[in-house]
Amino acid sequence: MEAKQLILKARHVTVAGHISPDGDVIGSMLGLGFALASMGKEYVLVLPDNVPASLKFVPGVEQIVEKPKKLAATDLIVALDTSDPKRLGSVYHDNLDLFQSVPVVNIDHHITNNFVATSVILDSSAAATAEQIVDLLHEMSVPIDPTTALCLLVGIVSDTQCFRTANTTSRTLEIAVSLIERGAPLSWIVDCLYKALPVSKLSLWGNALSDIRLSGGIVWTCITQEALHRCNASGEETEGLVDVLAGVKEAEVAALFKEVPGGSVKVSLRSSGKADVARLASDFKGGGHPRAAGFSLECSLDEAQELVIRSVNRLLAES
């Protein structure tokens, strides 16, 4: 495996994650970081955005460098859970010279991946990038200690919504069991991810759920900047809401429209399985999985709803 050789050869590794970081990318970055440390390698973990408050419980999170201006010299860049280099945000745009001068390894599980790198480890059957990191460490004969196991299990539990997503396989469960056997505390991780909910998040969700709309097999709602301010909530507290919408039995597709400062709208889609929302997201320069995808639109909230609902109706008609 070329990626394996590049990592083993490197003395210093820069590990990069995507914009709007989630549990999978945070857990994968930290898990790989602790593994690199055990191999005696120097490394730095970088993100183009801040670590969400809901993920500050993960061990080692304080070592992640948020919004770096310029990356230091390195032997290798490893981009995790990222289907396109543009998803690395400022980490990529502000360091194009570095990305073009050193080897880049991309480890990802999104079927929409179009990342051109020195070596790409792409497995769309993996439920999480953290699952791929476990396999990679085994390939390199790197032992997984309890802290590394904890971080990687955070990634898997987060991306599978606690083993509930359609892409959760027997292999996913086998890997999770192996991490638990190495000391990862599953129940504690689940409590941290799903039970420590701030009042502001519940208030925001209540506001959004009171305004859900259902039409032609599509259920959707919106999060406005005004609602965020009124509920004293942060943008990251919308995480998980679209999955609640996806539980509506009358709907084939669920959509969440989130107003973003600057005049854009973030769209998150979920499918019950009939429609391939990754295909739709790709049309809007986004990405994801057949059952879970997203993208951003430079338009008003009303325009975004009209455009996306029309596109989803067309997708359902073709499915």
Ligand code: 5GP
Given for the second form:
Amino acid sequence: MEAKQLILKARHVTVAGHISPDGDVIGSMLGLGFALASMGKEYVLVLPDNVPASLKFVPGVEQIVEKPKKLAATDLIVALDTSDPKRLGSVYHDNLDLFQSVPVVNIDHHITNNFVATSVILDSSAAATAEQIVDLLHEMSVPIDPTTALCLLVGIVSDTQCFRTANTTSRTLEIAVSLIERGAPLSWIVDCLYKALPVSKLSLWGNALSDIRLSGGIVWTCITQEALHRCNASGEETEGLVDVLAGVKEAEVAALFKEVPGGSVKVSLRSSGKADVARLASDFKGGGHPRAAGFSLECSLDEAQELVIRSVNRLLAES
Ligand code: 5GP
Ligand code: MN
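Given the form predicted alone above, produce the structure of the same protein in the form predicted in complex with guanosine-5'-monophosphate (5GP).
Let's see the whole complex now, leading with the same chain.
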């Protein structure tokens, strides 16, 4: 059965998002949630992590259940912006039985998608999952009210960094216009996303940028746990830093290495277009888009840098 029919048929829907939630997943979850409410459906919105402080401005965000223990009975699970069930973290691992017994719809725009579900809506030409939700609501003839429009526009503005990424298309802009016409306040959203920097975040970035390295077309820096403590910053405050590195003129690839408690390193990659970093991330069991991808490694910061810089060098030589 198609996603549309599965959603129309369900009375209770569980909407799930990915670890390290971003504006696209949160905007898409809330946009879909408000639409489901208008269709007279019951729903629950679940995340395996906390909503970052920077996204608490999105209306309805208090509905999101963070790190649920066990999911309640439901007719349908909808996983958003999630290319791999593992990206659902504990929401997936602690509810394997439920994922086996009810239909699962996956709506995603990552080229590296390997989600096996009852129905997968995969559109790697979409700049954001929120864009896909707008299409789906149109297909189901569900009207988009101003609050739903606002949430979905948050998804598009944040995943395109304000319509600046290479995957921003005329379709993205058309959909954004349709949301603005339905009442989404574009400049308010931009202010909430980009003009609300905590000092701790800038001081963390300043720290990391003072230790920037450039070699053979790769620019990179690291965030240690010690730096986070020193700057009184939270892990989510690294969000956006790799995109600053991606603007470096001399580099084709930008990388951020973030030390995670427990002995692993989160690697974020950005490409100016020459190298396909989604391919590299897949080799390391991660994923993403050709110009923005990531993965985790179980090793020290030094080992991660050595391994990844060598792999990026090889990728650039092949490209
Ligand atoms: P970021 O570097 O901002 O965390 O992520 C960039 C892109 O890569 C996002 O679209 C994100 O979903 C994807 N991504 C980052 N880390 C992982 C990972 O560990 N696994 C997968 N499958 N995708 C990832
Ligand atoms: Mn997305």
